[in-house]
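Quick heads-up: it's one chain on its own, the form predicted on its own, in structure tokens.
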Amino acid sequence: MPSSRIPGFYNLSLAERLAQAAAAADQNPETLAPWTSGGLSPEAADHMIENVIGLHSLPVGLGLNFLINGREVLVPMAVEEPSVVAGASFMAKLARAGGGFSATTTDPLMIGQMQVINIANLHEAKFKIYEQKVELLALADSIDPVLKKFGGGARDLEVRTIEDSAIGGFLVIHLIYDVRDAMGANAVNTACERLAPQVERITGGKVHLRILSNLADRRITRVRCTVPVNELAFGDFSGETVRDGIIAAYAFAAVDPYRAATHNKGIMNGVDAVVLATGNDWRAIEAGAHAYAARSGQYTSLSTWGKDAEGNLVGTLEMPMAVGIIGGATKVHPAAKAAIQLMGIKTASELAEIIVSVGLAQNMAALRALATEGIQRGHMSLHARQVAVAAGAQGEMIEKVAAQMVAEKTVRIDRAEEILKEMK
């Protein structure tokens, strides 16, 4: 790719952007044509869900400027909220004269669950697993040759005991299964189900339940950015008076978690858009997410920021991320399709690193301007074109009408109407 740098992007039309990110990606034109149309037809998605009676579209936006792992990055993000795309972009834009975003990913590995109950001795059941340890693995790992054949499967078991719960004592296996390219779900739900009669046998116990966890902790991606400091200032604000101002925001996030979840979820806001756009589960994620910040016991943040020996803005971010580029709706949706082409991405991993960094761009963008002019400045202004739009407005008209709702700094629908007749 040339670049993700695309100056002026928000001027263009819609036909404009479409040709601008194809060429810019070296994709045809047709390849991202899923997009202008909803990305899915109501015949497709009768085969996706139950019950379907028609379809709900989301916008997608294309996040620019981000350089990762030295690669440039178009990133197709799915959200409502306005801001969340421009931000992010604007923050990758920083992030750029630092070098970029610098992402690493562990081995792909999912947890699976076994509950075992109704044991009359859970020490003894937890040592009798262990000692078939080889055969039970052995086992997993002929259950899917193709996976196999890729270099996944079965890598550890290991055994809990629950002494005391609402039923009394239970043991709890982990299958720890690499899943390669995939979310992983359907091979380690499988892999469970056809380990548990084994399982029984061996302890003499009930596998009870027998399902994928998705506090998927061994299976982590982290990403940095360094941002100069000369770079944060604008308007009236030094660099180093928005670097400090981040750098306390972080600080009141990492203490206290009313503030964190508000924290945690500038960053899935992020987070989540690259997710859905790219047919994932974002469920799974956020859940995934929010019990890592509370891993220690306390709920806090998942990113941190600081500063270097230079002065400069440093931000990580880490946690898990369970996503796959094979199988689900990532190879049915068209506009998932189209996503995953769109950013040149051949393994989960790349789709992982790029996921957490937006993640990092879009908390930063959040922590800027809590820190700065307020969080309501950017919002009010995009908000209030939507509220514009609501109220009837057309063409010119609509900035019009926004830009007097902000400097009226009363964003109101009743407002837009009588605005718009006033102008007529």
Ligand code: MEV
Given for the second form:
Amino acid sequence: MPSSRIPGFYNLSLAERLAQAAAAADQNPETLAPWTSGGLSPEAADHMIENVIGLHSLPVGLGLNFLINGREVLVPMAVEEPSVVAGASFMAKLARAGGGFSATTTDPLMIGQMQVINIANLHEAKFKIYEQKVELLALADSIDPVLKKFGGGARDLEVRTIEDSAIGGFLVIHLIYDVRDAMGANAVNTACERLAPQVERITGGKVHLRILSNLADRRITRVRCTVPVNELAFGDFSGETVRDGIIAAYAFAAVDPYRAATHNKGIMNGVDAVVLATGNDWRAIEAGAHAYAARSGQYTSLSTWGKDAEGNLVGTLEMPMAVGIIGGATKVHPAAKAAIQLMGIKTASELAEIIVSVGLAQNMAALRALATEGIQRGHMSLHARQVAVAAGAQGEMIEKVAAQMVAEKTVRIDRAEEILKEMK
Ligand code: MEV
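Next, give the form predicted in complex with the named molecule, keeping in mind that what was shown is the form predicted on its own.
Next comes the full complex, and the chain you just saw is listed first.
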């Protein structure tokens, strides 16, 4: 099996990294070529959205050391923030010492919503829908023969009454739809639109909105990792100190929405980077994640951290993950296709499990730094390199200018410019 451990990767040139990544993932180097050009041509972009005037690039870094359900995965991450790729890779290395990440995913069930207004008797209408459920599901099921062929289709209907609102009462119908390897928005929206006339005939009301819900709480991915406590030790910090610091940091996020928002942002640093690299809809993932984090009525942490009977650190992360590997940008963006290929992904569930594993690793990286030396130290040297580049440093001068600023604890562009002048 190819390995996601590539010691010294950081020190290689860009071309060497690409060659090593291709070799490590058992791929033809051509597969990774889209990343050297940004992947998308202006002509292709012109067919994707409206009023196209050009392209917008982001760095893609490789998340290393990931072992997920016993499978080695090199994870492409598209992100502008320093420390994210390094943090995830380092934590994946620690998690690997405890067997890596264990992940499970529910069936890919998405929810389509229909809002039915102008109803004389809400309860009567609700019961009538349930009486016709079999027929409605059969109709919804016949809409997408391709999805059906791959085992997807309509699964259930649920009806709620909203007794009072700004417009009085109305019905909400949820169509539960198995979208297999698609993100599902198109399939679900189409199904809701097609069911609407029938729903109107049954209820005597008017179907107003017909749209997918981004609170994809039937499509959940769960990831767990165990980090041996001795692996957590570094510098003057014992493994127990780091472990207990991470658990105390989690306790804060669990009870305080102000902290939970930042804690979850750290998770999304990892999640979004992979979602973006694979051409998926990161706004949908963000919306679903935060709505899920607030499902109890109080916004809270998406992850948990504690210890097992042996005193090892145990982390879990559970969140909706509505990503696809067919349709949309995932199929037309060459870099997104390269990402799917590099990871050797065959199903959307597999992709979801990788994304949530990266989210958990990222969360651990942030909590470990926050609970020990603080976030700025690690951030500073990476940030310093960006500032050095912005000040005009090139080649080996980037590291020299950055190192000088870190030593002085002053990372500012005017100082970088001065150092550059002094060193020339
Ligand atoms: C910064 O992008 C993310 C963190 O703020 C996450 C956290 O506080 O847990 C470091």
